[in-house]
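The chain below stands alone and is given as structure tokens, in the form predicted on its own.
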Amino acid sequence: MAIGRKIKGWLGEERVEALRGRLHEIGEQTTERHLRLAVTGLSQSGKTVFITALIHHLQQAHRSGSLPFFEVAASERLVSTRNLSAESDNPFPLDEALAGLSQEPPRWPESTRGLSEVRLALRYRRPAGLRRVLGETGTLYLDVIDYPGEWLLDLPMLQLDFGQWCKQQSRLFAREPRSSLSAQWRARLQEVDWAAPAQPDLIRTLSLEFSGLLQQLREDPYALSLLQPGRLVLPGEETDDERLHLFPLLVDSWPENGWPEGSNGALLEQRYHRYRDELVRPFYTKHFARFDRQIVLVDCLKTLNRGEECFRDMQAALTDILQSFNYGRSGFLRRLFSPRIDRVLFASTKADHVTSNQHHNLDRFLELIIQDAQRDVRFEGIETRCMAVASVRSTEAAQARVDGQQLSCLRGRRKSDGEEVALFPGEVPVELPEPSDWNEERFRFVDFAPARLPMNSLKARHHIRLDQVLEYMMEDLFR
């Protein structure tokens, strides 16, 4: 007992019990694989979509011969799938998506608005040079974790104070559509005292008017990624917690020695330390500091159809994200006192929604998007990718003679009005855009609506390349 209180003395109470878990999960290991996997992604980038398809086919990869690019089933050596997350406190609606992706007409499932979690175990003959050595069947278990993008946005605040927070924002507002959209609510903290004593329910008042104004920039036209605080745009259960009274003090001056004790300004501060040091930091330490390998969703063509500032905007949002991240090699010491991420796949979704012929460009084109995070991943030897895919495929290939040429085009449902449409939905750059492709307006890609996913008998169409991420994300597991 002395000897665990001098422990905790040296180490701190959190970083013992990491070390209590990485050394649980080290003897599991012996006999077992885990893979802890970050989908990580903006909001409305398809996590929720990605999760549910993920979970569905390897439910019966074992059968169904859907994903002929990932070995283990292509050769046969998945034995079976079994579903663990009803164990789960929050399992993740699995039976809700796929009950809308499979009626007629389906639906996409609702947007994630709260933590779930999917644990699956799966069971795989070994190759056969291992068998003699470590038996037949191997167990691999996969925990996944779903939950709003809005919650991820809030990462990188770990690494500010209060101070430097409110600069950054200062910064983002002084940009349009932020700065005109805001003028209003800026100028009534021109008008407050900050320095005068705290006034709780003017801050509540405040604050519920920039949380007006964020959800504001995140829907149309502006379409925004960059908002914080996340919980502001989408609570969870903290729906009114005075923690969430919160908001970026832009104001022309400060105390150079800081807000005076008890004051507005001393208030504000105080509410954004807490809601850094107790909402986002244990979200951060029990979920994201301990997975292994991540995915990153990005909607590129979205991003496109909306402009240029909306398309700066999730540039800096993911790079901000990515530095959140604890990346380095897996090696066993620096697993067991600082884990660290060894494998990321960055996706570009909706592939479906472009013709096959462009699908290296989208794979280009989100490499240099976010060229400046893959490179300081690469730099810490983190492996890692590029790749467009489709989780659930929502159009078919068609083609069309136009002025005597034949021309690749999409059939599908469109998701604004349900109409069958078939059409060129154009072609993505392989450079970033310059100025003058804003101006013109060039890029205009249709958003379809899903088409019906079976509950049984899934084949290869039904999604692009999600096999292929199958494969790169834990290939060298199933030995």
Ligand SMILES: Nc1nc2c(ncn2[C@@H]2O[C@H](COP(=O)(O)OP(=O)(O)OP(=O)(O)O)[C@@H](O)[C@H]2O)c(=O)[nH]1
The other form holds:
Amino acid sequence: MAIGRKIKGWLGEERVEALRGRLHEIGEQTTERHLRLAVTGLSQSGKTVFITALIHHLQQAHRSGSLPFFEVAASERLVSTRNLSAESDNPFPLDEALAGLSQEPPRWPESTRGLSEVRLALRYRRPAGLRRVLGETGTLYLDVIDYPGEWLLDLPMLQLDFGQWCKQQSRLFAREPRSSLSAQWRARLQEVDWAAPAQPDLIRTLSLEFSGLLQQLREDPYALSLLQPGRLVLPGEETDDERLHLFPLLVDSWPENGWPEGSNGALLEQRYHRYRDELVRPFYTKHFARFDRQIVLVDCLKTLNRGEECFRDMQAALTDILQSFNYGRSGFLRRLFSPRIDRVLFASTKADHVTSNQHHNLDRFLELIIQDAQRDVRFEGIETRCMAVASVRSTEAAQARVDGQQLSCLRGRRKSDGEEVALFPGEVPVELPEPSDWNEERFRFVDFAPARLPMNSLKARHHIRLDQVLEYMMEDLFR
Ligand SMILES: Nc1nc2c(ncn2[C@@H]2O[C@H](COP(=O)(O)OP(=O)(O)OP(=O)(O)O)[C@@H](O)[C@H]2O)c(=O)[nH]1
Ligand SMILES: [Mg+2]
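Requested next: the structure of the form predicted together with the ligand (the form predicted on its own having been shown above).
First the chain shown before, then all remaining chains and molecules of the complex.
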């Protein structure tokens, strides 16, 4: 270039090179990018497996071709990845989960609780057009954060005082199966004198019973999701933190001027405020406020299996979860912090539980659930998408002839007994089920044991659409 030659003439070749080097360095510093990608979902929705597989594929991307639809990897621009998770205060259990999935026989990871994160530095070559200006390579610092969706269910508490929360819960506990299951416990509440001087031990006992009740509602055959306070239902939550000695006061009579100071009622109210102000609010201001993009995992198939109550409850829970992304201009979250999340992916997990001709139905089905749930949520400035995925594809396609007809089947090891099975898993509905659909035991999707995830030589067949997830979440960042 003529100007280039002139500058070289004035400054000399060496100084021009030094200048170019410095420009690249500045380019590198100014364009060093950070992405905090949060992954959530209700318990057992597949968060740990998803993050483990996603990170494993990313770490191998520069030498395996396992992510064909993730452009930066497919075009071999991803040069290297470095795991910086040791710097984090809450490291994600990546090594344990990977060891379990890659051993023989492989096993699914243990249930986790709380928030944890993986931190990676991804070094990539820039697209040709930008290399001259910004330098050959750039670095993306990626934090992937795992946190329980149950925490988002507590969001409404931020806007409710204790009395309002109790009223809301009492409407919920008037419905089955909550009503029958809680009848005895509610009767115990009626016997207590809530205006009498506080008995912390009594409140502790009643709260442990309440948390047992929530656990029971969470498990089969009920498998309900909309359970508050969220931190009382997380696995292994046996802490003696008194902020968790809390339950809704489901009694008929409330004093007009509030509970007397120092009473049982007042103590419970104080616990509620502490739970809300010391646990729920800080999660939003410290963590949620710093997330850039969000993935919400939903296990649609499990809820279909378990019937109408479970399905409706999951839908209601999802509606509450969506409220956390509801940043309408007057949204109270906007007053609490400045939200940053600009992209949300809703992923229907365990897509390997159905045949590949059903994946599109699974996308569509999740869209329907979300559509219903988001009627009163405005995703201002947020892009959303629904996608069916499998983090560790554990089934293979098979064909069977039934009554002279060719049928698409799945082959894999059943999770419950490890038996090798070939079966027709059934179809994913393309409409939200009608009341009559639930009576016929129509949905019986089977859970599978994991197929072994190799430590090396990863292939695209080891997952379903993890590459499309990565592309959607990060495509604009490798410039
Ligand atoms: N077939 C199949 N099953 C999966 C997949 N991902 C998760 N699962 C199943 O879902 C279960 C839960 O997965 P996790 O990743 O532990 O779920 P989680 O959301 O981290 O669960 P908690 O830590 O308990 O909240 C596993 O034990 C598997 O049975 C998948 O990609 N394919
Ligand atoms: Mg987990």
